[in-house]
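Shown next as C-alpha cells: one chain only, the form predicted alone.
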Amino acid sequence: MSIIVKNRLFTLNTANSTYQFTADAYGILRHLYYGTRVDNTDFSYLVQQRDRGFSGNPADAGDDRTLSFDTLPLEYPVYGCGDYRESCLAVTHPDGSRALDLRFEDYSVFQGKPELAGLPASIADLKTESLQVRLRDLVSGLSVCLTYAVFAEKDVIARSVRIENHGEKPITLDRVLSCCLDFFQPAARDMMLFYGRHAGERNVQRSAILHGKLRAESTRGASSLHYNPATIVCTHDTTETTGEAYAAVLVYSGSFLISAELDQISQTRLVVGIQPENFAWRLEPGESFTAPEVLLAYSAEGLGCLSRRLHAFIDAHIIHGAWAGRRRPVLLNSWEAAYFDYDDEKLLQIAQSAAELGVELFVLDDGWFGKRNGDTSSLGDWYGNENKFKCGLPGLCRKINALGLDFGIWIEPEMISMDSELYRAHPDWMLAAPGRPPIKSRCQYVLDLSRGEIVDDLFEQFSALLSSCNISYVKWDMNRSLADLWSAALPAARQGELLHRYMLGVYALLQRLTEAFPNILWETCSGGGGRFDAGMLYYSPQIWCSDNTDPIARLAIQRGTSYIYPPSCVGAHVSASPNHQTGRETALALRAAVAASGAFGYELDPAKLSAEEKQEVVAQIQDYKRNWQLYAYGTLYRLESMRGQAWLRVAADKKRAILTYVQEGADANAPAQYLKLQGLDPMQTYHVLPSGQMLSGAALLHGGLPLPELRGNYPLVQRILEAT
C-alpha cells in the first residue's frame, strides 16, 4: 500500500519518496517529512517545540508556551490562529471577524481519486490511491477536506483542497491556496522561477530563499508569459545530477501565487494556489469551493531526475485523449508565410508547396473569419471571410484535403472586437468597468466567460464551424491580459469571483468542445507561451511554446520549459531566415534541430525556399517521422556544457539515443570539448553515427564523447547512438 495510517500518523510512499504528517493530541495537522523514502519511521521526533517570543499559543495549550501555530510545521496553515507566516486559507465571517482554527476531524483512504468539479486534474489509474483528511473550525462550521492522490510508480503526489460551509450563514473566502510545504529543518535553499515576457518565456531564475518572501505570481487572469505556475525548491548545492529538489506544479491556467518565505527561525514555507488579489468568494451555507490541484514531486538525484519524473507523469496522467502518446502530424502554419495578406489562391499555392515537401497538415492562422484583414475587427464572428474565399471555407478545406493534407484552423474564442457583429448584438458581453473607457490591447477586448449563456453561444458557433468541414486541428489562442474586471451578471458583492469564474468558463468550453470533437488535435496558445501550464495540457496535448521562432532564442525558452514540461507538448516550428522576430540568420539544419522537440512543424512560405533547401526539408521531415518517438517521448537529459547547450534523448530500452549540441559561437585555437552522456546502458556498445565510432556506454558516461572542432556561427553537432 502507498498510504499507511497508524494512530493518526499519515505516511504516503511513492517508489522513491516518503511524505508524512500527523494529527497531534490537539488535532493540529503537523507536517513531519518529505524526502527520500524511509519505511517504518515516525518522524514526529524531528519537531522541536520551544518557547518563542511573540509567538502566541492556542487556548487549549494551557500554560505550554512551546506550542504555537506560528512556529509549527503545518499541512494547511490558516489566517487568524496566530500563525503570521503565509497562509493557505483566510475568510471573513458574517460579523466581520476573520479568525480560524482548523482541527482534525476524520479521514478516509480509497482507490482512485475524486474529480475536481469544473477543474482539470491528474487522471488516476488502477494503482492510484487517495487519502482525504477533514479539518473543521468548530465555531463557524467551516470544514476543509485535504486530498492527497498518490501515484506511487511515478513518484508524484497530487494535492487538492475543498472548502465546505456547514454553518448557518454565508462566509467570504478571501484566500484559498491549494498547498503548503513547510521545510522546518534549516538549510540553505534556492527557489527556481520561470519568468519572461512575450517572445521570451520561461527563463530560469535561481535565487536563494532569504528572510522575507520570494514570489512568482500572475494577476493577469491567465498564468501568463511573465511567470509560470510551477516552481522548484532545491538545496544550494543541487546540480543537474546531484542533490535534493522538490517541484510544485499548479494545474491551473488563471491568476496564481507561488510564495516562498524564510521565517524567524529559518524554516522555509512554500505555498501555491489561486492569486488572492482580486479574489473573494461568497460561500453560502451548504456550498463548497474546490481549489486547483498541485503536483508534488521529489528527487534526491538532482534537477534532471526531477524533470524526468514530471515529464513521465504529465505524459501519462495529465495529457489524455485521442492524441496522447501519438505522433503529431508535421504541420505548416500560414502565419509567418502570409500573415493577414492572403486569399484562397495564395493559400493553395503555399499548401501545394508544403505537400510536395512531405508536410501532412496545413494550418490556416488568423484572418480567415468575418471581415478580418488586420487585428482591428471581427473577433467573435466565427464564419468564413467571404472576400478571401471564393469557394468558401468548406471549399478551401476540400481543396486542401485534395492535395493530401489535413486542414487546421486558428481561433481566439475568448476575445471580441468592437467592430464585430457579436459586439453590436451583445455589447454587455464584454468585460468593462461601468462608466470607464475599456482598456484596449491588440485592438481587442475580452468576453465575459464567467457567464453560462456566453459559453453556450461560443459552443454553438464553434460546433457549427467544426462541423462545416473536415477540420482536424485547432489552434486556440488568447492574445491579451484581462483588465476592466467587472461582470454585468454578478452583483457587487460577488465581483471578486469573476477571475476564477472566468477560468471555469474557459475550462467548461474546452471540455465541451474536446468532448464533442474528440479526434481533433487541439493546440492551445496565448501569444505563444502565455498559458503554458498543466491546466491547459489537460485539454490540449500540445501548447505553442513561444511566438519567437528564432532557434537561438528558443534554446533558452525550451530549456526553461523542459524543467517542468515534457518535450511531447512543446509546439516548435522551423521558420524563415532571417528570423521575423530577431532578424538573426541561422542555418536550416540548426532551425530543424531545435524545433525537433515533440510537436514539429514549419512556419514559412515553402515556395521561397531554394531547391537545395527543399531537399533538406524533405530529409528533415523524413528524419522526424523516423525518430519521432525519441524526439517526443525519449527520456530527456540536459547535459553539462561550457560553451553551448546539449541535450540527449534516450529510448526506454536504452538501445537508441539522439544527441544535439548547439554552440553559441566559435573560437580560434579552441580547447578540445567533451560531453559526458547520461542515461545509457554502461554494458552496451554504441555505434555513434555519422562519425562511425564504436564506444561502450560506460566510456560515454564517464569519459565522454569528444566533439569535433567547431567553426562558424552557432555550430551544430548531432549524433545518433545505436546499441550493437
The other form holds:
Amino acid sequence: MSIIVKNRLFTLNTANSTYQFTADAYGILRHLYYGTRVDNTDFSYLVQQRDRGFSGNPADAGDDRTLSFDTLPLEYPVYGCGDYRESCLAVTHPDGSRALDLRFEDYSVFQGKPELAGLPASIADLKTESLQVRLRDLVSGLSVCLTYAVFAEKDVIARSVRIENHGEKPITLDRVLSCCLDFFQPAARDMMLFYGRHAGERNVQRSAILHGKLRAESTRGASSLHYNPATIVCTHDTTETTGEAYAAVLVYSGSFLISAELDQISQTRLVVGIQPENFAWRLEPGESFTAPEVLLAYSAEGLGCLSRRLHAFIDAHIIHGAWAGRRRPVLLNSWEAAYFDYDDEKLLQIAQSAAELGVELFVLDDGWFGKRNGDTSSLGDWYGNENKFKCGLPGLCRKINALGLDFGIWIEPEMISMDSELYRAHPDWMLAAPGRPPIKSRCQYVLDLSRGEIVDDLFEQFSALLSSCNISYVKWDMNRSLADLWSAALPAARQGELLHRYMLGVYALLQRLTEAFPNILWETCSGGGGRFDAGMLYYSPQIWCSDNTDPIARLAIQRGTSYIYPPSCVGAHVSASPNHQTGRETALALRAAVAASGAFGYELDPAKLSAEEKQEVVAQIQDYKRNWQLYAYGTLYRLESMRGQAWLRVAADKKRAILTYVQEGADANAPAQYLKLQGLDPMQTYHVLPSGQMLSGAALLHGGLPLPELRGNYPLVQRILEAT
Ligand code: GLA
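Output the structure of the form predicted in complex with alpha-D-galactopyranose (GLA); the preceding block shows the form predicted alone.
Below: every chain and molecule of the assembly, starting with the one above.
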C-alpha cells in the first residue's frame, strides 16, 4: 500500500519518499511533509502555530489568533481567505465577490488514476494508486478535487486538480494552478529554472529563493524557448551527488507559471500551473475544469539522482505508443542540407548518399508544400509543391523508399500564411483582434485552434496527406508565439479561455492524428526546443532539442535539458562544419559524440563529405546501432569535471557503460585530469576500451579514470567500459 489514510491523515509513500498532509479539526488541508521516506509518523507535530500580526484568522477559529491561512503550510491555497502568498485558485462569484474558503469534504483511494479530460498526463500501470481529496467552499457551490497518483517504484507523485461548480450560477475562474508545495521549515533554498532563447534553450539558472518572487513563466501560448515548464527546488548545499532536491514538472505545453517565494516567516512556497495572466474561465453550473498534471519527484542524493528518477518515469509513464522504448531510426533531415532550395532530383541525390552511409529515414523538412520556396507563403496548403516534384509527393516517397529509406515529412499544422489557399478560403480562421492587423512573426499567423471546426479541417487535411503515401515519420513544428488573443468563436466574456482552449485544440489534433496513424514516429518541435515539455512528450516520443546544432553550444543545451528530460527523447543531429548557426569548426567525431542521444541523426548534405568523412559516418551509424540501448536508455550520470563536460551512460545491469568527455578549451603544460565515475558496480572489473585498462568498479568510482593529455580544439575522449 503506497497510500495510507488514518483519521484524516494522508500519507503517500514511494520507495524513497514520503508525502503527507492532513485535514485538521477545521477541515483545513495542511501540508505536513515531503522528503525522505519515514514510516509510521504523524508529522503534525512539526507545525508551529503562532500569533503573527496582520495575519488574520478564519471566523470559526474563535479566539485562536494563531490559526491563519497566511502562515499555515497548505496543500491547495486559495485567494480571498487571508493568505497573501501566491495562491493556486482565485474566482469571481456571480455577485462580484472573490472570497473562498475551502474545507475538507471527503476522500477516496483507488487503483490506477483518472484520465484528465483532453489533457496529456502520466499513464498508470497496475501498481499505481490514487488518492482523491474533495474540498468544498463554505459558501458557494464550488468544490475542488485534488488527485495524487502515486508511482511508488518510480518515486514520483502526479498531482492534478478538478474544479466543479455545483452552484446555480456561473463562476469565473481567474486562476487555477495545479500544485503548491509549502516548505515550512526555514532553510537556505535554491530554485533552478531553465531559461533560454531561440538557438539557446534551457540554460540553467540556480539562484537563492529570497524574499520577493522568483518566477519562470510563459505568456506566449506555448511553453516556450524562454522558460521551461519545470523547476527544481533544492537546498543551497545540494550538489550533483548529495543533498535534497525536489522537481516539479508541468505536463502542459501552453502558457504557464512557476513561482517560488519566501514568506514573512521564511517559509518557501512553490506553485505551478497554467499562467493566470490572460486566463479567465467561465464555469457554468454543473461544469468542471481540469488543470494539467504536475509530476513531483524528490531525491535525498542530489540532482543526478533526481534527474534519473524523472528520466525513468518519463520513459515509462509519459512516453507511450509504438515507439516507446524502441530504437529510433537513424535519420537524415533535409533542413540544413538544402533549406528551401531543392527539387526532387536534388533530394534523391541527398537520399541516395544518405542510404549508402547507413541512414534509415529520410526527412523532408520545410518547403515541400503549396508553392513554398521561402518562409513567406503556403502554410495551410498541405499538398506537394508541384514545381518541385515532377513525380508528385507520393512519387518522391516511392523513390525514397526504393532506396531502402523510410520517408518522413515536416508539417506546421497550427500556422497559416496570408499567401495561401487556406487564407483565401478562410481569412477569418487566424487569431486576430477585431479591427487590428495581427502581429506577424516569421511572416506567419496562428490558426484559431480553439475552434473545433478548424481542428476538424486540419485533421482531414493531414489524414489525407499521411494516407497519400508511405510516410513513417512526422516532424510537427510550431514557429512563433501567439499574440492577438481574440477568437471569433468566443463571446466577449469568454475570451480569457482562448489560450487554454487553443492548447486543448492542439492536444485534440495530436490525439486524433497519433491515434489514426499509430505507427508513425512523431517528433515535435517549436523553432527547435520551444515546446520541449512533458505535455508534448505524451504525444511525440522525441522533440527537436534546438535549432542550434553546434556541438559545443549543444553541450549546454542538452545538459540543461537532461536535468528533467530523458536522453531517449532528445532530437540531436550531426550537422556540417563550420556550423551554420555559430560558424564554429568542430571535428566530425565530436559532432557525433554530442548528437548520440535517443533520437540521433544527420542534418547535412552527405554528398559534400570527403571519402574519409563518409567512412567515419558509416562507422558512427554502426556504433549507434550497436549501442543505442546505452545512448537512449542508459542511466545517465553527469560527472564532475574541471575543464569540460563529462557524462556516463550505464546499462541497467551495470555490465556496460559509455563515457563521453569534451574539453572546452586547450591548455599548455596542463594539470593532470581525472574523472570519478558513477553508477558502476564496485565489485565488477571493467575493461576500459580502447585504452585497454582493467580496473575495478570501486577504483573507477573512488580513484577515478585518468584522462590522457589533450590538445587542440575541443578534444574528445570516449571510452566503453565492459564488465569482464
Ligand atoms: C524550425 C525548426 C527547424 C526547421 C525550420 C523549417 O526552425 O526548428 O528545424 O524545421 O523550422 O522552417
